[in-house]
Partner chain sequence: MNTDIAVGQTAPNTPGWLARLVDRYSWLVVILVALFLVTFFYGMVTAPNFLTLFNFKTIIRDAALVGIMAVGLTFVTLSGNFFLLSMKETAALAIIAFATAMSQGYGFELAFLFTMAVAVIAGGLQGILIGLGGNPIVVTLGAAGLFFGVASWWSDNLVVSFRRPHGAEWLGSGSFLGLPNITVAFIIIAVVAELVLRYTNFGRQVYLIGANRAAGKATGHENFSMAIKTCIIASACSAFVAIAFSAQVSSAHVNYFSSSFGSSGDMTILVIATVMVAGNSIMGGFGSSLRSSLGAVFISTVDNMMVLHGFNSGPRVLAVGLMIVFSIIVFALVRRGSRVQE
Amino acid sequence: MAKLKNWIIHNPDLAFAILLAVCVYSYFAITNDLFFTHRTSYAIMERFAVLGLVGLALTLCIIAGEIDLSIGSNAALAAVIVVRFTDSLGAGTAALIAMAVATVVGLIQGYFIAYLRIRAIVLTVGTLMLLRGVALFAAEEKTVMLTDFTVPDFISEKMFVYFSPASLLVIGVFVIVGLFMNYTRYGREIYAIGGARKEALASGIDLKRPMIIVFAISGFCAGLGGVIIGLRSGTAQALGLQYLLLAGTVAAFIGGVSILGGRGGVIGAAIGTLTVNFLNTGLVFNVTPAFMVQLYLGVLLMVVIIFQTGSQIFDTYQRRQQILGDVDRMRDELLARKREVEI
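Give just the one chain, in the form predicted alone, as a structure.
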């Protein structure tokens, strides 16, 4: 119990994210008999395969103190490319091209953000509109469709009861990115530029490297997500996937990433994504109107933000009390030494 208490004290946002996920899942499992089934769990993991990638990408961007508003447009472009060229080039080649294009877009964005020292929210708004235009051109302003559904059938094939090749691939991406963020120098640099950018730059960290890495990962995740949803559905629209940005942002913040940057992680991104999927799936089972789904997501996000704000205020108060206590102790020691000298 002591270890658990210490872990909760040191990871309050992640602990709250886990508690929130358990509460949401338990509520729908108790109130709806269809929710607590193998089929529903499989459907949740299928949605995790796309939303999880977006939540992961946005989590890394927010940790670095930025945000990628173009991620939905990048995913839509990747979906259009893979669907458009699968019949002529094959699914593997088309998927590689789509992910390469999305990753290069992320690289370019990261370079310009670091080189020009501008906020990502400014640049990625322009990229969002640019990529929508490119996607419309690539799709010839119409919905593109596959004619061979062999690959879609394969990536949606059920494996180990709850998973598919797509969801297993995404879980693998989470593991690799988690190891990268926690056990490499480049991952620690990403945390540094988000939590204390001026100090990180003063210590000699080059802003270009971590920023390019973050946005390259974001582009790759967007591309992979677009490829999965394009091949799985067999269709793609240039103006589709607009919901991914909002849902992914909610998932990132529910997972405990700090709006100030420098805090958060891959485990939190996974938990936040699952929480959003639990809520969406449960509300669909309850035949909830679409506007109410958005309302519940907004309320959930507000609860998380209020908790994070309260947690930061409490941390600040604790640090202030500790500093005051140290000052009082030093004062008492100095007064005691002064009395000894006078005696």
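Computed from a predicted structure; not experimentally measured. Positions refer to the first chain, counted from 1. Basically, rigid core = biggest C-alpha set you can superpose within 1.5 Å across the two forms. First, how it differs from the form predicted together with its partner chain.
- The two forms, fitted on the rigid core, differ between these two forms by less than 2 Å at the CA of Ser26.
- Relative to the superposed core, Asn286 undergoes a Cα shift smaller than 2 Å between these two forms.
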Given for the second form:
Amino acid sequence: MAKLKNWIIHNPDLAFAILLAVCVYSYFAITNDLFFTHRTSYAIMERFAVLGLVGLALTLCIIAGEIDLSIGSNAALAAVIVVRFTDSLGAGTAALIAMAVATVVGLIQGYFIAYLRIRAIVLTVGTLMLLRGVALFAAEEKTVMLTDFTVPDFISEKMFVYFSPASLLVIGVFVIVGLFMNYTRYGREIYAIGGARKEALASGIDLKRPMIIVFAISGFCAGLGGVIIGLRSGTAQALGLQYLLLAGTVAAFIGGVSILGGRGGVIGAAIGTLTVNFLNTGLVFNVTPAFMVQLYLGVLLMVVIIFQTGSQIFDTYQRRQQILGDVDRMRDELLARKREVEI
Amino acid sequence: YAQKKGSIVSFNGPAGEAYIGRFIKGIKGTAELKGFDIKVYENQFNQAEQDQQVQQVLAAGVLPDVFIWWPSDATAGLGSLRALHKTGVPVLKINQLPNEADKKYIFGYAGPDDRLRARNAGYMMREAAAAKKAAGGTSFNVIALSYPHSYGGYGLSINAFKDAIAGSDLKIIGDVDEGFGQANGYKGAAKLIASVKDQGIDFVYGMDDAILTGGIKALEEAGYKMGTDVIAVGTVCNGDKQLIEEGKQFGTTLQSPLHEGQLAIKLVEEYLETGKLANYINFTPNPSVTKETIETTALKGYDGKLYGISELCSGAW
Amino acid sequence: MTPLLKLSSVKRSYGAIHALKGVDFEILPGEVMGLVGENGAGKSTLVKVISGFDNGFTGDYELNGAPVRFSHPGKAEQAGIAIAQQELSLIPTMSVAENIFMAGHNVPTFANKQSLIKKSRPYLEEVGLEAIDPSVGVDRLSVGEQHLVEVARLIAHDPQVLILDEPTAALGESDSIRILNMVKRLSERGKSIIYVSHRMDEIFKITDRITVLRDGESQEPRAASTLDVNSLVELMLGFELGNMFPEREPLGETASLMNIRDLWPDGLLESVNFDVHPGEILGLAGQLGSGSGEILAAIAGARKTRSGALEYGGESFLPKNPKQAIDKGIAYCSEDRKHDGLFLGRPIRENVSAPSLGSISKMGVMSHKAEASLATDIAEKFTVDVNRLGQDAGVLSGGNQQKVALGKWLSINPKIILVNEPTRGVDVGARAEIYQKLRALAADGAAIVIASTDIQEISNLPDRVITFYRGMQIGEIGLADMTAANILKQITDPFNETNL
Amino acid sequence: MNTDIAVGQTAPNTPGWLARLVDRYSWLVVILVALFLVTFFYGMVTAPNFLTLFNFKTIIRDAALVGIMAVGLTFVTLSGNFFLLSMKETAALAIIAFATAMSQGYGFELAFLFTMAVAVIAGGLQGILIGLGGNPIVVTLGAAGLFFGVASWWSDNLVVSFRRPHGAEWLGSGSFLGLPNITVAFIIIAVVAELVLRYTNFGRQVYLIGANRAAGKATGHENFSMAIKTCIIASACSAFVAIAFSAQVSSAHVNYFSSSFGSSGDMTILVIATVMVAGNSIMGGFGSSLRSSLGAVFISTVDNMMVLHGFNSGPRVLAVGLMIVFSIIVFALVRRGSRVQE
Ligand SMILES: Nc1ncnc2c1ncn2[C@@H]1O[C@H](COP(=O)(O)OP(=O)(O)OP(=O)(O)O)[C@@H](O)[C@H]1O
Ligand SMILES: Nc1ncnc2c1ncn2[C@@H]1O[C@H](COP(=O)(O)OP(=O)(O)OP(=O)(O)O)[C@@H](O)[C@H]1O
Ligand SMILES: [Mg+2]
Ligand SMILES: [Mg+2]
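Could you drop in the structure for the form predicted together with its partner chain? We only have the form predicted alone so far.
Time for the whole complex; same chain goes first.
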């Protein structure tokens, strides 16, 4: 119990994210008897397969103190590529090509960001458009589409009640990235450049490596997400998937990552995405009009921000109390000594 | 819970889109009237999201008697369509003409005919051109304000329009595809004008009235007198009624979302009763509307009521 | 003996500024080489070049006789050159252990927190931090402890050459001593150490040889034994420096300008009371953690307090934020100019006018002429190069930055000037100027209160000293018996528990 | 960290001015810029009808709406409060407010004031949260959702239209000295904004707080009020854009500013790109609203050129994206060469 309390105190953001997730889930589970079912869970996991990846990518970026606006465009590009080449080269090869392209795109962005010492947002706001253009070019400005649908059927086939090959793959990615972030020096470097860029550089970290890694991962996630979407629906639009950026960002922040960088983690990303999916699915079940969905997401974010701001203020208050407490502890005996001398 | 006459689930874009807003009113109203249970699922017009949504709705495990399905794009929606079809529930496709790929998954189509409305627009412009010629006009240059070329409807519209004006004096000298809606219509037109104005602009064809409305603003700003210097023809009547009344827009071809919705329900009813449709493809009528006919145009809805132009049209009417 | 590391005619410029104009530098195995020079002499630039943080230089660089050029710090680190830079380089969001194993070849590729903690312990003991828990975030440590962690990280690289750029600048007496002992031990183990500092006493305590930089040019390294403070200062400045502290003669009795009543800033054990007189320089003496700095901050509205009031100008109040204090004519320089003393990315001119935008503008519209003239005469008063007023404050070296950080307050012509660590990381030359300036301001009738951990400074500049020990106000020392010894006694051992 | 490009790379026998340029910025930049200028001017001269007064007007007018928003956003960015992701949703809310008021028949003035009031509240709320230390991205992302939701609900998703003649026509379709009034408004706003930033205390505070928040506080300039002020300015600018647009088409709809297709892409993103493209520092403290205005003109120039060359939206998105990335890189290199990086 004390342990739990301690844990909560040490990562309040994550704790709050979990609380939020539980609340949203149970709300719908109670109000809508269709919600708490295996199928629904399955549907949620299917959504997770894509949004989760984006949420993960953006979480990493934010941990590194950056943000990748180009993620949606990158995913769209990957989707177009995979759909275009599946018929000719087979899904496997096509998927590999698509993901390779997306990853390399991310990698190059990472390199430039580190080399130019600019904020990612500055560069990616440009690449966001650039990659759309490329995607349009790759799709010849048409909606590309598969002729053979065996692959789509396979990747969204139900497994172990809740899962599909797609969602299992994504969960795998989560696990690997999670291990990477927590148990390798490269992961720590990413936390470092996010937590305090100047200090990290002064302590001899070469900005290029972590930056390239982060954006390569981000690109990879975008690519994989695009591939899954493309193959699942069997079609792809160069101008599609714009919503991924916002949805992913929302997920990341609801997952409790701190914009200041250096804090947050993979679990948060997962929780955040799930929360968004719970909300989304639940609202769909209640046949909510589209704009209401946006409104609720807005409310959710507001709750998060009010909590975060609140906890910041509380934190400073806490620190102050700590100082005062320490003082009071030392006070009596030191003052006593002082009195002695004066007498 | 289909205790009533039957239950319908409709997937379509957001009511935030003026046109779809009317469409939803249409299906809801008529379904109500005919005693159907209807659920309308909106999605931000975005296929990937609709696919997810279909997933979720199916996950609920409660199936209706019919699906009404409006893909965000003629071809992109195939994934959703197949998912719907797998449930064994019959699917009626809306608004986007069926293509080879999805014919085998749907029992019919209800909605507009992009080609028909474009063709009618073409014919109207022909008339106008003829009149102008009779009045001694000599130049007949047309600029087209198009949907994005990456959008399915573009090909259908532009080709039908070209067919319609083929053999007349009209000739297309420019085509810009800035995007949907008034803002893009304006931006696109402004640039196009700059590039072709010294060839002379006499006619403007808007793939829908929203785009055209923007275009007309751009032309006016460029100093053209609409209706005299330049004759504008649009379609869909999702633009600005007043432009037609003022004669700034020569005409449009009515395409009523309300009507489209009602037609959909009618077909569902027909299918549920007879197990099939009299005809597979069912178009909403596209009467042409001009300044003269604007007040008199009216259509009998499938609910038997007679609707005037302002109920039929979307946009600023 | 062949030098372990040798640079010859190294040049480095930043656009127009020539930081290094042909520097020769060498260090022998196992020697402690002092690197001294005025602010802006190029010390930091030089050590950045040596440690691979800056490879935009021209000239030759030899390690063990072989020419090298490090494209980035990692390379230098692998070659056995490790540096603790002038600015702290710890990641506050991460634990001590993680910080020690941040970059370099000694960092394990795969490791969980536990193993890092285990690995880090010996190095922490080495620097005398065995008490702290390696798993806590460094932001929970005191500044002194943080610098020691920095050194621990340095040692963890097990380098051949260690570079310490002003490691003690921010430290109190006791922590400084820890570091110096550290350096001694390492050199006994045959490590070469480059030690950059402005503290003469340290330099002579620990260095074998001393290299002097004077605006970007180096001089022959001298054996420390052949030099004394004056000759070294002369080398640094190029001219003899008399007593750097201005003369003090006893002030007549004056009505107090401000009375601090029961002021209890966070971090102090009890509330404090004292008066401030116009025309005097009052010194608050105390080591790090004695609370002297906190008192200044509290008076300036920059720190929370439990209670207290300022009786000043006929009213009794307590500023809630700096603005209120400024409006009352109270100026405050914190000890960390980079954090809240300067707008590094903005021109010096704007830095100077920042506190007094009102005075250079009519109805919210500012006159750039007025600003320029304001900036110029402040710059002249503080001998900042007037032609550099248009440049970003960030390109100035420590000393000049401090002058700007201080000088900007003249623009509100303040009645009370509070300065925490007036000359931290500032060279003797600039120091003398700053002292003169403060004295002159006092002479003009302002009341100056400085808090300092530098014993030399605190015993020679003020007219009156109030001493503090671990958050308690201890005593007051008048001009008569103001000696370093007296002050030291009161701020290190007021209750004569240890017998020095 | 010093990441400055070493001097002395200047090759011999280069003319003095070039040498000085290279000395300041390095070869890379000089070459890139030269490259850019060449292609740009090539495009200009080969584009039919590009170099006409009419087309020039078209370009400015095309830049106007995004430009106005960008100028507004610049204040937020310069003051170190990143940017608002709610620009287009604020506009959506504002346009509904305006059109509703107009259609209810309160003339232009009242409708204008009403809309501005709405904008001020919208901006102020975000400003307060940001000023309290809320993360701008989250705050404005959430606000975006709320505003859009409210606007949709308010307008019941219908097109709100008001008939001509109405008091707003002069703004929407009037013109002054042959320039559309919207263009005039853009120019005025751009100039005023720049003057404010350069010659007023407020402007200076924007820069100072943006450059170093702590030092700002220490010298008596709090970010709390600054965040509120700048957010209000930004959303007032979006509101103005909304009003101008609504005045032009005499109607309003929540979706007018979220056209997801076409080269215009997402309005908010385009606005942010506009602020970034001209080299304003995202961290605040460096840049100017003039840069943003020019950025808007630059983007619309490229786009315009492409249209005149007869490209359709696909290649145009590509070109615009390419140009943005390109100029961002160049600016980054230039700043590396000339300024210290903290
Ligand atoms: N996400 C979940 N976690 C734990 N238990 C669940 C979950 N979903 C459902 N259950 C339990 O399992 C029961 C069976 O659910 P349900 O009958 O909906 O499965 P189902 O929809 O038939 O699954 P499927 O059709 O995929 O075989 C539920 O009533 C609930 O008690
Ligand atoms: N990044 C930079 N850009 C421009 N000029 C710089 C930069 N860094 C240092 N300088 C200039 O180079 C000169 C040397 O600076 P440096 O920091 O080496 O001096 P220093 O001897 O370390 O001074 P201090 O004792 O205050 O640390 C100074 O004039 C400084 O203004
Ligand atoms: Mg079941
Ligand atoms: Mg230095």
